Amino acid sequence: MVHRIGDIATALGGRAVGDIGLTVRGAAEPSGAGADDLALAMSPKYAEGLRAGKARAALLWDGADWEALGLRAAIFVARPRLAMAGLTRVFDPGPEIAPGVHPAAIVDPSAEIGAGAAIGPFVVIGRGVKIGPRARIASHVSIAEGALIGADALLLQGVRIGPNVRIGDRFVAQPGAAIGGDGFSFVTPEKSGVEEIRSTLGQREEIREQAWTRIHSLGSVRIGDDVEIGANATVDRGTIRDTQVGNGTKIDNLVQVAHNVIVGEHCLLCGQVGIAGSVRVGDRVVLAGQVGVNDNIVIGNDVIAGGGSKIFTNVPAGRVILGYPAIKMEGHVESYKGFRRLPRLMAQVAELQKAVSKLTKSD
């Protein structure tokens, strides 16, 4: 599709010099772009890229000589990172999935499919599901009985819906998803080792033969609008009351949300996270990736977790944490400074205990 700078600045709501009526068909990195292209060149450090590169005209830092770097256009915006969301979105095709359903789909005869949804093929929809309008399913999607998800949702290949989830509306799930699976829990018939070593933080008075009983999961899941779930990322059903992921939520592939979690609205929860049960998360929380928290505990609106930390105490609100244990960042930062000093203070000691043995001996 051709698109023109000018059309492109005013989608960014941004500023257009030069021939506005000149066309590109996609975007590229400065050195990589062909005629066609619109460079992406948002940083003074990106200008020998350009010079290097074909492309007429860029999307540009504020307060480039575009004409001296030899464009025939540039588009300025304010908020470049906040520019490239919406110039992604003009040249984002999105998947090829055909209008209406599919003849190799299944569908339930009491399923309710919205005005305009487009269902590929071996898609699988259950009795009761109710699908929203405009709804883009893709090949090999199941969704189990009484599932309801709202308008605009994209499910891609292979995403899993498990039975009453409810969805709201512009839902996207990566390849893979699966939300709705059973919770993981478990109980022996007598006390377990697991449960006496939280009362003891580690002594086991004796070790015995256990076996693991199934708890099932009655509740479901639910997630508000504007939702993103990354590939075979996984949202568990609750126990008893319902999974939930609040309103403008993004969650990244590989993330594990265990049942009976609450999460907030706007938060991020980057790769590899994982929830154990019955936390509650607040709004905005940032876990960066690898962050591992403990179960049945409160995380605070505005939380930011540093990568790999692990959170086995509730947090207050705002506070930015790091480490394993997760304590605040300006603490841990500090404490690792010590580490580093620790060799360094050791031979120091070493020396000292040398002179201390000297001075003995000469008495």
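Rigid core (definition): largest C-alpha set, two forms, superposition within 1.5 Å. Residue numbers count along the first chain shown, from 1. This structure is a prediction, so every number in the text was calculated from the model and none was measured. What changes on going to the form predicted together with a further copy of the same chain:
Put the two forms on the same core and the Cα of A115 is off by less than 2 Å between these two forms.
Positional change of E206 between these two forms reaches 2 Å or more at the C-alpha, relative to the superposed core.
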Second form
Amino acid sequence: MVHRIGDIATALGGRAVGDIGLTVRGAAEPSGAGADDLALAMSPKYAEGLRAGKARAALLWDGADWEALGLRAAIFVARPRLAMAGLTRVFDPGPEIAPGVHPAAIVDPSAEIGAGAAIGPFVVIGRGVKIGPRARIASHVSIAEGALIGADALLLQGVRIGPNVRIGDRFVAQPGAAIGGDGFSFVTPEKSGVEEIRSTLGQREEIREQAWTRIHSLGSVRIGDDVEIGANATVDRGTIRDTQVGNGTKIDNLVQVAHNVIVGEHCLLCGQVGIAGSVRVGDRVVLAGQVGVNDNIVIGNDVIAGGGSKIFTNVPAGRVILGYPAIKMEGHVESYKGFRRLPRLMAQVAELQKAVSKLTKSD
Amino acid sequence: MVHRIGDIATALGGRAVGDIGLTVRGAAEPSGAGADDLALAMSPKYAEGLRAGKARAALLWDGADWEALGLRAAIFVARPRLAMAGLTRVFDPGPEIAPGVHPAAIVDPSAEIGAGAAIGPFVVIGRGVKIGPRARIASHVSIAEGALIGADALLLQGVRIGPNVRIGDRFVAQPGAAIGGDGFSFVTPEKSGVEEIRSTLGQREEIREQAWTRIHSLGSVRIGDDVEIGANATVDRGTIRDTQVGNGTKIDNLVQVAHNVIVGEHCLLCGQVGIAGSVRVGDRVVLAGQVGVNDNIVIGNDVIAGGGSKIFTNVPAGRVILGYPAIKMEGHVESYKGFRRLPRLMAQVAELQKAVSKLTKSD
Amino acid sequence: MVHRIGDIATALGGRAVGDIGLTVRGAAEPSGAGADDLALAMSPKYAEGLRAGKARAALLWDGADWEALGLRAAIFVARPRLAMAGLTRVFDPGPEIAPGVHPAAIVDPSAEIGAGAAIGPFVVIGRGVKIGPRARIASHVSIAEGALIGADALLLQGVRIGPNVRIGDRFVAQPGAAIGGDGFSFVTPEKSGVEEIRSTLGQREEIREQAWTRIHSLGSVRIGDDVEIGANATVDRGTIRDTQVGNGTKIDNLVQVAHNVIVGEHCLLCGQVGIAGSVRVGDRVVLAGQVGVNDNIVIGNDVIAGGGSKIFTNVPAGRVILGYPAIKMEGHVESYKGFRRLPRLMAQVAELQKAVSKLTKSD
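Now that we've seen the form predicted alone, could you pull up the form predicted together with a further copy of the same chain?
And the full complex, kicking off with our chain again.
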């Protein structure tokens, strides 16, 4: 598809200069751009790349001299990273899923499919499922009995939606995401070692040889509007009530959200984050890659946790944390400096001991 | 389905009071319970919720005055968490998989399917596979040649079972679990850097530019009775012998069990645990979320490892461990207190140095 | 299939002794070996096992007396671990995928399938896809529009290949691997808390209540020759340019490779490694299990990172690192010794304070 530079600038809320009627077909890094590409050169470091590439138009950094760069047209925007959102949306053709229901899909007669939906081959849609208008469902997806999915959903290949899962509008699920598996909840006949050490912090009176009995998941999963779930990520059903993910929250690949967890609105859960059972996460919380959250923790609004943090205690709203266990980022940075200097510190203490011993003797 | 309060109490080994003939259709948290729900109010904090909800019957905490709470019937049990197992089993309708073999499933003529099995659409079952009676196999599952699965299995959507995998009775696999992929085992023509630093703890004589050659997996996976495997979890085949998971062990979502690993009986491997190649895990071991185990480690019976622990050395039976690297939990807690106080400790040492230097001069 | 001992020795570049015409059908651990198995006894610790088992031929440790061990034939090799590669390849029958295109596969008429390919049931191959000769594609695989896959590929059950992904020869993908999902890239209207704390290391001026807008992925994924990707691992598409994985690199189960990442040649990324967006990884880098790499980091050639390391800063070529955050392995080991001794160190400092205070007073 062809886009005019002037139209793109308008769509991005930016300003076009030069030949605003010039058209482009795609976007590219400056050095690799062809004559039909809009080059993305949002900092001066790309100037050389622009000259090496063939782009005639570019998205430029503030203050760039587009004519001196040999361009025929240019676009300027206030916040380049934000412009990337609009720009990539314009050029994204989306996955190819043929309109209508593929003959090799199996849709239960009681299911309701919204107008304009596209459903790929080998999709299975269960009893009583309702899917909103314009849904795009790629091959091999399964949607179990009673699930509800809002308007404009995009479910990529092999996504699993469990029984009675309810999802809002504009939902995106990457390949292999599994929403609505059973919670991991087991119990022993008598108190287990895990229950014991939670109170004793490591001491055990007696080790019992016990087996685990399954607690079934009667709840399901409830997901708000504008949520995205990453490839092969997992969100489990609740035990009695639903596991919940709030509006606007984005979940990356291979993230685990356990049973009964409530995640607030507009959160980012980055790659391989793990949230154990019954945790409550506030709004606008950002958990960087590989963060882990112990079960039954409460994380306040606007918390940011650095990569690999392991959260064992409640976190007040607005706090920035890091570490294992996670503490205030500044505190962790200070303590970590000390960790690096520990060998020297130990040597200093040894010297002090000698000196003091000598002083004491001579005293 | 409808259940009498008296029958539920009997099933849970508990005691019913009031109108034991009253029937309920489901279980719910007290405040959201309807007239047909059994409210789950196993601690006094739910008293208010009970009054707000519409439940006429409840599972109550010990000593609760059921009549004062406005109920018509109540159930009391000795260990509420254990009662949850029985209760949720009673009310779980299970996934809807139509009896018999779906016409869109592909079952090799040589496969043996047990009596009463239910096999969903787009399932593929390979040559010589044997599946026990009453198995429930949801859509999109694949079971490769030579695999054996015991009685009463539940395989949810998209589960992958590799060649010659042998699994006991009452197996449960959540969506996307992949059992029997090839082990991750590669070798370089000459000694690799990894082999070298294992002995030198970081020193390298020479860096060789080598490529990796694949060691194929000739073993398979052997799984006991009463095992559950979580969504998108992976268990790899062994190199020569089988990778093994013992009776009663439960494995959570996104867990990795590598080639040649032997996991004992009645273990819990929580979300995102990773166990590297050839590790031996004893019986009743609990690894909390995101625990990692280095290859070739031996973990004794009844070990409990706290969340995020990374285990680099053998662990004796019964030990409770934490940290990176994981050590005895008490030791870690003490050392970690020191870590937090390191900035102060460094300041104290600096002051001591000044004082001692002054004393030495004046001496 | 039957193999002569002499032929196996030749294939492994080793030396056969005794009855080199003796044939075997498989390989086994010594104690469990049958009469038709080649026993793998590459260290003296297996001598007893050899006597317990029924093997008539064995792969032996250097200097072993094969006749005294009761064998009729034996093979000796220079580097036993390397011999395992050749040996297991010889005995691996590979997955059973019937030749040709299964009638229940859906292949777009515009797709080109190489000679000798085997494509299983419920496979979906999109518009313009090109697959090289002798490809083996197991059931439930999806390959989206425009993807290119080289010769001799092995794609196991349920693998997902996204649009325009380009892959070299001899590619192996384990069950559920998802290559070409959208990158996890979102932006807020104004500067986000995450952008702020990156410069301030934890300080925040103002907390804005913002929502995330999606940056679409216009790039795809480009993978070299001889690459293997593990079960349920994920490799995301790039934003503008392609995410890249170099020749000979092996990626284990549940690994996450984010958008724009460039991984060099002959790397090993072990189980559950996570690499955040726009990271560059050099050649022959080994990241052990559960290693995490912060976004926009550069890792030099031949770096080795120990299990669970979290990498927050660029790493020079050839370095061996460990820890959270990851530092030189020797430095970490020294600091960690100090961490273990911290309780004692604190006690020593407290004693010194007392002693010095006494000295100062008496001074």
